[in-house]
Structure formats: C-alpha cells, structure tokens
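Next up: a single chain in structure tokens, the form predicted alone.
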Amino acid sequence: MKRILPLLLILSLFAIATGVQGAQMECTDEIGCVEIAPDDPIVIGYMLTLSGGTSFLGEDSLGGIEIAVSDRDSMLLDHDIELIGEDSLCSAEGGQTAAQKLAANDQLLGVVGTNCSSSATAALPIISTAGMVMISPSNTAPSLTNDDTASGGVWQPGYYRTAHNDLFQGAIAAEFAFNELGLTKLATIHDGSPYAEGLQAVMADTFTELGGEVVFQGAINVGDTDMSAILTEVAAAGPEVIYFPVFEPEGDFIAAQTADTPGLEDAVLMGADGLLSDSFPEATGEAAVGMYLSGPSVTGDEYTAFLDKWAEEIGGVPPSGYHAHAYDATNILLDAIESVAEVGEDGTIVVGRQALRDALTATADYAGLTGSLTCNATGDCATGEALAIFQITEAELEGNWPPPVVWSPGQDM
C-alpha cells in the first residue's frame, strides 16, 4: 500500500496537469454531447445554394454568417470558430447530399441553412436524426414549422428559422394587390417546390378571403424556358394580377414573355423574395420595370452599420434580401452554444445537443437586425415584421439595388 498510494497520487496529478479531468466531464444530455478539446475549434456549418441560378441567395447569406463570426473575432469561449459548409443547391437532392456530408462530422454543433425550402425538406430528417440543429435565414415554406403531418407538415426537432413564415408573406402580397392596388382577379404560377407552391396557395386563399377571385392556378417545371403555353392559359382566364413566387431563371422568362403574350398587356406582375435579386432586372430587361416583389425589408441604424461592414469586408452591397436574417441566425446559434456549454478547467468544452435545442427554443425577445425574435416550439422565430413590397424601376436596370419599398403592412399608399 505504501507504494500504491504515491502512484495513485502521481497519476491524479498527471491527469490534472494534462487536462484529462476536464476532458472526462460527464455527459448527461439525453441525445448526446459534443466534446471539444482545449485546442480544438468550435465547429458550425452552413448549407447554402452556392452555384447555379440561385447562387445569389447563398452568397447573400454567407456574407451575413461571415460578418457575424468576424464580429466575435472568430472566437467563442476562448476557442476558434471554424466554419465549414456545403452547397445545398436549391433542390431536394442538393439538400440531402449536403446534409449527409455535414451530419457525418460528429464535432459539428449546428448548421445555418438552407436557403431553399426544397433543400430543407430533404435535409431536415438527416440533421434532426444526427441530433444537430439547423437554423435557416431564408426558408419560408409553412410546412417546415408545421408539426401536423396530416396537413402536410414536415417539422422535426432541431429546426429553426429567422426568416418569416410565408403565411405572413402570402397574406401581405394579397392585401397589397387587393386593398392597395384594387385588383380583383388573380392568377398564380408556381414551380412545384414547397416554397413556391405554398406561397401561392397562401396568396390565393387570402385574396379570396378579401373578396377577390382566383381565376387561374398553374405550374411550370424547374428548368422550363418557354412559358408561352402556360401564359396563353393565363391570358384566357383574364387576370388583373399574376403572382409567380418562383426563382431565377424561370421567373425571368415568365416576366419577359408575359410582355409578348396577347391579353396580358395590362396585367400587373408580382413576384416574391425568390426574385429579389440584383440579377433579376438585368436578366429580364424592360419587362421587369413596374413589377412588384414581396420580400424582406430591414432598416435602422444597426442595419446601416452592418451594410458598412459588408462594404468593407465583402465589397459592394448584398445581392439579395436575407443577409441580415443570416447574421441573426448565426448569432442566435453562437449565443445558444455559449449559454449551454460546460467548460472544464483545462478549457475542454462539452455541449449537450438537447440542451442546445432547448436553448434555441427558449430564445425570446432577441434584438436582431431583423427585429425582435422569439422562437416557438416548432422553430418559427420571426413575426413577419421585416416584410415589404418593392417595385422595380428603370434605375434597377442600370445597376441600382435594392429597389424602393412602396408599401409595408400598416402603411397606406
């Protein structure tokens, strides 16, 4: 015994000196923990559409993420923040592949993304099963935060978004068209995606509730370039307003070809945030002038300061409308990590995965660039307050961006 006790004492002292005690902090989280060694980084990821016709959305969000990390000097809890990412495209296949790659990294705490709701629908089951969290800056499909599968809901634990729910955006678009423009006959076109199909449905339902008539609802396919067939059908229905919440390039073709379709010369064109990109007016040409777009609108001194950082750190102006939402999403995620992390004497960090989800769900009255954010049980954190109607002018054809806001909820024209 005289020889064993000193040996145990030596081993104990060695454990303290080398940080083993800190590295063996007990994990009691019900779905597991991420343990980060003293010299290892805190890893967060992104899934964004970074190639193809919707790359402007990914570039826009990535800038917001990078500025949020830069604001913290790329450090959290005295550890480096490591940012890793995958291109989720704007498709179910892209979302599934990106999620599989990121979920394979057991050090990854959470993901900012996706941009497109179709990608999120495919990615969410993978991210949720892995015990991770996913907070989106621009998913807007109502189904993503709907936990009623019988009505089409696809929500799963671990999902959050700082973007508005399209239950808000569709209603605002309908109110503007019916109450402010005095239009009573609506046609809608979608592309079959969860985003576009869901948004046009809300627009149509609200328009009808207000007293308007929906004269046509139809769909194109992603990748279509010739829109003459569906536009001929639309013209035969006699709409006063055509609402097509789709992405580029399909939205470019619809707008441009409407101008050449007999019977649609006087129809008012409306799109949504999928076309709120600086490339849309340039690609569409004169047919875009006068067109209305519903989408995110952020103002205030803090947002102005953010734009100054963008100009300095990234250059130019953000190409789309969800950069501030990405900034808020990243900060909410990092704050939640910080709030639940257990830190050992040697600097080892243990983060419980369920604890992280609980912290995100408990987010309340968060003062973000996009307004006051409070997350509900299925991950909706925004109220729709950062929404408005924009109108494309000749200036946007010449490089001005963003277009002017012409109406926001609670404002008369």
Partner chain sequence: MRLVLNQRTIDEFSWVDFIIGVLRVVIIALIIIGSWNTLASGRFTADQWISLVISGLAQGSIYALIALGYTLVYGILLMINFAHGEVFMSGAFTAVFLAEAFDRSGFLNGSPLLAVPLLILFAALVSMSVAILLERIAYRPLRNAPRLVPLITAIGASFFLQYTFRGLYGSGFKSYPTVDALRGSFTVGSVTIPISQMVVFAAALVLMLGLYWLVERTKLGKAMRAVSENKEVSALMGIDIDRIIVFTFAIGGALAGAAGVINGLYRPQGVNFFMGFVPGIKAFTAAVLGGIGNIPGAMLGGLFLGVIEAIGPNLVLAGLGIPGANQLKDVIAFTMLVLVLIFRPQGILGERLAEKKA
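Here we have the form predicted alone; I need the corresponding form predicted together with its partner chain.
Only a single chain is listed, so you will not see partners or other molecules.
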C-alpha cells in the first residue's frame, strides 16, 4: 500500500496534466476532428484511374498533385505531407473500392479525385459519410454538384471540383454553334459515359431552346475503332454540325472517319474538353483542321512554369488536360487545411472536418492555374468564365498548342 500510494499520486498528476492539455485542444467540430501527433504526417489521398485504358488521365492528375506537394517541399505546418492513393479506375466499381479503402484511414483529411464522373458517383457517399472532403480535377457531370435528388442530383457534403460544370460547357457550345456559326441542324454522338451523355444532352437541349433542330442523337462504345456504321447513320440524318464530346481515342476515330464518310464532308465538327489535348490534332491529322473544341483556356506564365516543373520532376509533357486542375485542387485543399488547423504548443495539429469543408466552400477568388476559383455551396469551384471555344488550325498539326481561341461567352466574334 505504501508503494502504491505514490504511484497513484504520480498517475493522477499525469492525468490532470494531460487533461488540461486535452481541454486546450478539445474538438468542437460537429462531425469530428483529425488529431495529428507532433511527429506524424498530414495525410491526404488521391483516387485516380491508374490502370486500364484511361490511365493516362490518372497519370496526368497525379503529376499535378505531386508537383503541388513538392512546391511546398512536402511540408505543411511543420509536418510532412504524406500522399496515399488508390486506383479508382474509370468505373463505379473502381470508385467504390478505392473510396472504401481510403475511408478506412481515419487520419486522412481529404482526397483529390476522381478522374471519371462514374467513379465519383459511387465513391462520393462513402467519402462524405466518413467526414472527408473530395476534390475532383476532372469530373464535369452536372449531377455531381446538383443537390436536388429529384432531378438526378447526387451531390453530398464534402464534394468539390476544380473542373468546370458541363452545364456551362454544353450551353456555350450550343450558343456558339447556333448564334455565332448560324448552324441549325445538330447531330450528337456520346460514348455512354455520364460525362459525354450529360454534355450532349445539355448541348441538345440548349440548341433546341435557341431554335435549332436536333436531327440525330446516338452513341458508340468506349473501345470502338470503326465508326463507319454510326457515321453512315449520321450522314443519313443530314446534320450541319456534329457534336461528339467524347475522349481519345474514340474522338480521333470519329473525326478522322468523318472525312471519309460520303455526305459529311462539309459538316462542322465540334468536341469538348475531353479532346482538348495536343495529342488529338496530332493523331487525327488533316481531318481535325477546322474543328471546334470547348474547354478551359489554361495559359499564362505560371502555367508555363508549371510545365517546366513537370519536365524536370516527372519528365516529358502531361499526357492529358487536367493536370492544372489537379494542381489547383491539391493547393486549395492544402490551403484550407492550413487555415483551419489548430496547432498545439507541442506541434500537435487538430483539424475539424466540418471546419475544413466550410473553409473549402468559402474559397473565393483563388488565383489558380485554371483561372479564378470561387466555390459555391454545392462544390462547383470553377466559375466557367474561363471556358472558351478553340479552333484547330494547320499549326496545331505541326505541334503548336493550345489552338487559338475563337470565341468566349459574352463576346461577339
């Protein structure tokens, strides 16, 4: 008993001491906090398509994330930044698996991803329930930032994106084709993905509202190489403009084979940001000349500096067009963590999960590579102002990139 008494005293003193410290760093956040011990890293995740036919998208985004982290020397608030990642493929199954694996890590604050809207639809409920945030560099499907489930919205708290919403993109494509080019007969082709299907639907609806006629709406499969059957069908409908907001390589095949399809020689071709990549004119050749593409115009000195870093740290050039969005997504996430983190005397960090969401939602006039970012209540951070219509010319076949901007919303040609 004599020996136990001092031990108890020491123990109770220790308890009081830690209790006091605990009170100092108490978590008041309504959906919980992440506490990071002095020597532990700050963990952020990515969820990208890293294998399979669309892995170029994942590599593209991952490069942007890594450069954003290395720009800060992998340090935030005197803690290391640890990057963990999962392959979400470009499918709902992949998104679900990746989200479940990441959500199991309770130190994880937020995730940059996914690359495909189909993955996001499955991943979002899991990430949101776990209290984390998810910022996508390339999901553009309107449903993801729509909180009205009656109209097909799947938004859940914690979702943000630096990619623009296709509601803007489809609408400006229609305005450009109808008002600026004076075309009245539209044919659309999608590939069954939520991205392409949603985009062509917005385009077709806006085009009809403006007074145009939609003469054909059809679809191909991802992986098709021979488009002659659908193009013959398109030709039979007699459109003046063909809109195919798909990805490479299907878009390359459609554009190239349109030139060989009798009846479509004079049709105007239009695509979207899925094809806005320097490999598109290179792969498609002459048939791409004159084609219009909508997409964000990412330019400027900072972007050039980013490409230099890419060449130095990763090598070569980015394989697709969303690396700048991934870079911005990572930066607004890290900035938000920095702004809401409470730092204890010994270096312990406490980050409130709801506070982190609030900080991201409050992002305003952030000067990113992809333009000015201001997040709204349902996570759309790109304002769509940076969207423009580009036209591919002979110079792009020779390696010039990006193509010249021929029109941007609110401006006459």
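C-alpha atoms forming the largest set that superposes within 1.5 Å between two forms make up the rigid core. The model shown is predicted, which means the values in this text are computed figures rather than measured ones. Residue numbers count along the first chain shown, from 1.
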{"query": "Core fit, then Pro239 C-alpha moves 2 Å or more between the two forms", "finding": "yes"}
